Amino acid sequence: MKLPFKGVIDCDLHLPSPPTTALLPYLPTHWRDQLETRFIHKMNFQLTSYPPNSPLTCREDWRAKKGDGESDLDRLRRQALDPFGVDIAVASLLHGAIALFNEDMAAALCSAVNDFVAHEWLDPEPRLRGSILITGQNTDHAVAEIERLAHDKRFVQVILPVMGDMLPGKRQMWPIYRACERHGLALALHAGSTYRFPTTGSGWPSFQVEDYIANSAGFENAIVSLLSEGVFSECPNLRVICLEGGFGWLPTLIWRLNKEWRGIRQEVPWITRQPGDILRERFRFTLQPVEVPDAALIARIIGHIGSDDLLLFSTDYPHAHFEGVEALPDGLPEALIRKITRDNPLAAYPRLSGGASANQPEKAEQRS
């Protein structure tokens, strides 16, 4: 189904990962020297959640053609922004730096990625909003990066993989969430992993299909962790955006959360009301990849969830989930489409109010 009107907000769009040499101008001198001396600048920091040649990684008609002379930005405008009538697109650049064991190098590269995004993408294209990439294994570095970029209102969320080194509700992570709440930034959990630990509870999978499907369980684990550990008692205004995890499993999760909590709630006294109610208030879920491309089934799922506020429109560009511009399941009522494509995203992201021309920022501070 095509979008029936323009001015939509795409809540999950991916920027191409740059060669490491393109990040060198955004690194402090020490780290430029380190990368060049050790030939690390020749390495590809591609995360393997989406192997480059996998059909899922990029829709065939969206793949760059050698020698076409088109820039990445022009391609993004032609393929992702203009055809869908996008007013605002929340973009992310997931980079392999988040999996490095050297915490200082990881933090430096994340900062370089963020500055690269600000200057090479957000500056020339006012419809784009950014995601602050951080490395979760060092909370001090992560908070420092959030504070460094918080003045730039074009960054609307802080992004982490849903499967990291620990469950996200752990107390070690709370300073990150406090910083997000303090600056009106959403916390985005994106499908994928740092791949330091197996992506299943019983060891490493053999095939991509296993890893791909494991992400829905990863999101369920993350949600239960954030609720059970008391994150929303500490940060009652924090909004969590779940990217690329689906939503068809939400009704059963909400049912089981409420059921089990009744019997063992003495263990978690900070949960003072049904966890399903907190989930409906604090979590949001992007549309693509949609596992139930049928309006009647989506209506039933929304009914079981108990709210139509939780879904956010996304294309998940350039990943292959639909043909042409048919980004919506057929048969959705116009009122629900408007909620998914505009009203829900504006409510989910405090920094999005005002449209594409709002909150023109100061230039991002560049580190020397």
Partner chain sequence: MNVPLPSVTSAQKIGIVDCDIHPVQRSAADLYPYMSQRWREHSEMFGPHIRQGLTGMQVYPRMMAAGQRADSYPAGGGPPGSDLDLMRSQHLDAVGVEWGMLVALSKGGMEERNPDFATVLSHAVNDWQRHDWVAKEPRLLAGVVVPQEDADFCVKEIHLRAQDKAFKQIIISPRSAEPLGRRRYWPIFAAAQECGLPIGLHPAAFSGGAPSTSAGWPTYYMQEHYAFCTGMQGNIVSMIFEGVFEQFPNLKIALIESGFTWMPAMCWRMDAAFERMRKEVPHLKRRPSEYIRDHFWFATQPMEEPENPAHLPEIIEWIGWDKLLFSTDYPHWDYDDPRYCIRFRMTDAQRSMLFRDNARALYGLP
Given for the second form:
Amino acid sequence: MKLPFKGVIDCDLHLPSPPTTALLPYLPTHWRDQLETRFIHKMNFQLTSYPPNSPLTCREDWRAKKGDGESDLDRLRRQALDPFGVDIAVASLLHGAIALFNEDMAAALCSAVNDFVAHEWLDPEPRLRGSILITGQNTDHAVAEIERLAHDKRFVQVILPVMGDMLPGKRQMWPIYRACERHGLALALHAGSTYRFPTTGSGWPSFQVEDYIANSAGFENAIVSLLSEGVFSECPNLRVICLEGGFGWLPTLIWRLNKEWRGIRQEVPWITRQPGDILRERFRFTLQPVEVPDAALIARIIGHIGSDDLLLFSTDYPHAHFEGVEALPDGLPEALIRKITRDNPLAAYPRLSGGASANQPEKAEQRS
Amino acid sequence: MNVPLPSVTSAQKIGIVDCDIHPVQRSAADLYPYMSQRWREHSEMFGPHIRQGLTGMQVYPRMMAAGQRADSYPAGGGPPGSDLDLMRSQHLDAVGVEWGMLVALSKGGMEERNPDFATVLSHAVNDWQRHDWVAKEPRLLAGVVVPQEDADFCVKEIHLRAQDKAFKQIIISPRSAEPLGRRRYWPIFAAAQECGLPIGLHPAAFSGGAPSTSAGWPTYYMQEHYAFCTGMQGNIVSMIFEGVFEQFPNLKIALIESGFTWMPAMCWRMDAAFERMRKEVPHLKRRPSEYIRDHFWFATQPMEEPENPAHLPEIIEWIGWDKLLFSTDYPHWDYDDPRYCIRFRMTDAQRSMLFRDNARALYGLP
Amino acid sequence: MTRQLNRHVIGRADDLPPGSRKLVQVAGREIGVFNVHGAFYALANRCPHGGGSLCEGFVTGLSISAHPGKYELVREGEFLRCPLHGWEFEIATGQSYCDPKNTRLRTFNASVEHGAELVKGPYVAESFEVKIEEDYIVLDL
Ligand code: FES
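Since the structure above is the form predicted alone, I would like to see how the form predicted in complex with the partner chain looks, so please show that one next.
Next comes the full complex, this chain leading.
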């Protein structure tokens, strides 16, 4: 169904990956030279998780028409912001730099992408919020990038692929989470893999659709990792936003972890309350793709999860999950829609908690 | 969940089929009567050769008594699951097992890297199940353990054992070298279908090459244990999307010890992805959830324990009461006692299906 | 006192030194009697979680952590870990550590009394060798 009111917060929206030449002005001279002389600037850095022409990567009617002269920004406004009555959209640019093994080149490109986003998207379009893209393979680079951009309050989260260089709970990753917590940035885990490891525990499947389905397992193991390693003992205020991984699998995750914890908590004695309770407090999940088939089942799943605070509205634009502007499952009760489109997102992101008109940060600041 | 322990349920009166019992060798020597001198020597000199950094123990050491019920160690020595008398008194008799399906995970060659040794182990473990267990205890039934990476051998061994009524299913490792739907494994499915034996998939402790998660190796057993679920999911998705069930319309799969509550959500997820991506997999004639409905069964242990026990039967409704197989996982630490592990109401019909009838139908038991 | 009616002598106190335990059958029930640092406690030998023979589990302490990666075992000898799924129970109270509100084990009163006092009671278990000068463990059921 359509959104019944305007002023929603879209928590997962994607900016198109620019031609690499567009990043050159944002790169230090060494890397600009490297890209140009190695012809890397002619390469497109498209992630294998999102092959450009796949029916999932972009809805057919949202694809750019060659030669129509419309700018990327205008297209985004016309297709993703205006029709859904978006007040705030938390945008990310899932750039393929994160899949490189050269961690210095990856970090330089991530910085360029972040500056590109700030100048080309956040400056002209006040409804957009940004995600700081980092490379997870080098914590020093990642923390430096967060520190470099933390002053810009339009960045509301730090983003990593859910299947990256290591399970996200690993202690090597903690400096990143400390930086997030220090600056009130959420940690966003987005569907997708850098393909450091096979997408299943039995190796590589044959088809792209299998990799896409495997994202839920990726999220489950990532969450189990963050919880069992004790990340929330270290960073009790860290908020983790799980993007595009679904939520139908949450009840099993909560039940199993709670049961497991009772029997084998001595292995992870820093967990001093039910892992499911920590999960309900610290993790949030975006709506699209809604796999749960109808509103009645969604209500049951929310009942099994034991909280309706966890879902955040998303279109996942331009990934293809619904037709027209029917961004909500049919029959969702209005009170729940209000929660997931406004209340939950505002509560989820420390940097959005300024109030309802967070799209006008100045006003929000005056009020507080 | 205030623990008014259910009084002993009528499970016992029904007589249950336990779909997950682990027999274990006292030592490798238990298999020596069933292998040649050349391989006995190999076993003694070289031992198993698997894909992890420790031999003779797990790299994720278990929490409770090496992963066993601490009370299942036989008084006379030997590991849990190696003493038939104790298995009888502590488990089969105590909880009223009518049929017990053996899942012989130990030393069956499923993860052995030496391909010839793998086949020798497989053949020996199948002989051992036959002579040391089923012949002595008629309530027990065997599963043909085969090393899935050697499909040619698997086919021979399956055809050989299928003539023996002691064998009711085929056991292969879901920690295979590649996802199980890949075509290299299809000869196994063909043999299974031809012999009318279901395939039982039980999580394995040892990797077939890939880390247990798609973001690498976990740190703790708590994580590794969770990956039993996600690891199984990858295989199911693979079998469905590769078209295994288009090719083998009578193939039946029992998922053992990998959870069942995630299955409805996985069906929804697969169907939604299929909807968008069907052009990539035009060989699929039906929605993924329909293959699940027709080809998969689910063993119950470890039973989930939601804060509200009534949530569990809701999930079972979505899966179908006819698809659950009761299992205990004896003698492992997360054993489900049939007298206590069901914390929600069932009708008599549901109880019979869950504890006995579904398994009888799947495995063709009297 | 009616409680007096259900008193059972289960053994000599000095047969059960600190850190040891004894499994007894009393009135058709299996009960584990524990000596924890000199104090006696008795628990039903049936785990409230799933029926495990709880009193045969490991007697241990409590693993706690000030911070991930820091481990400490405290209150050694005061906890019992079920041999099945490993849930931990405080021996003194029968309370589950992870779920103290909802999961509680049946506890019984175990005390040490002078043999001299016991022989006066109406139900001294005759099968026990009562020695006046010894102390006995008595179970209230
Ligand atoms: S039966 Fe004791 S912990 Fe489960």
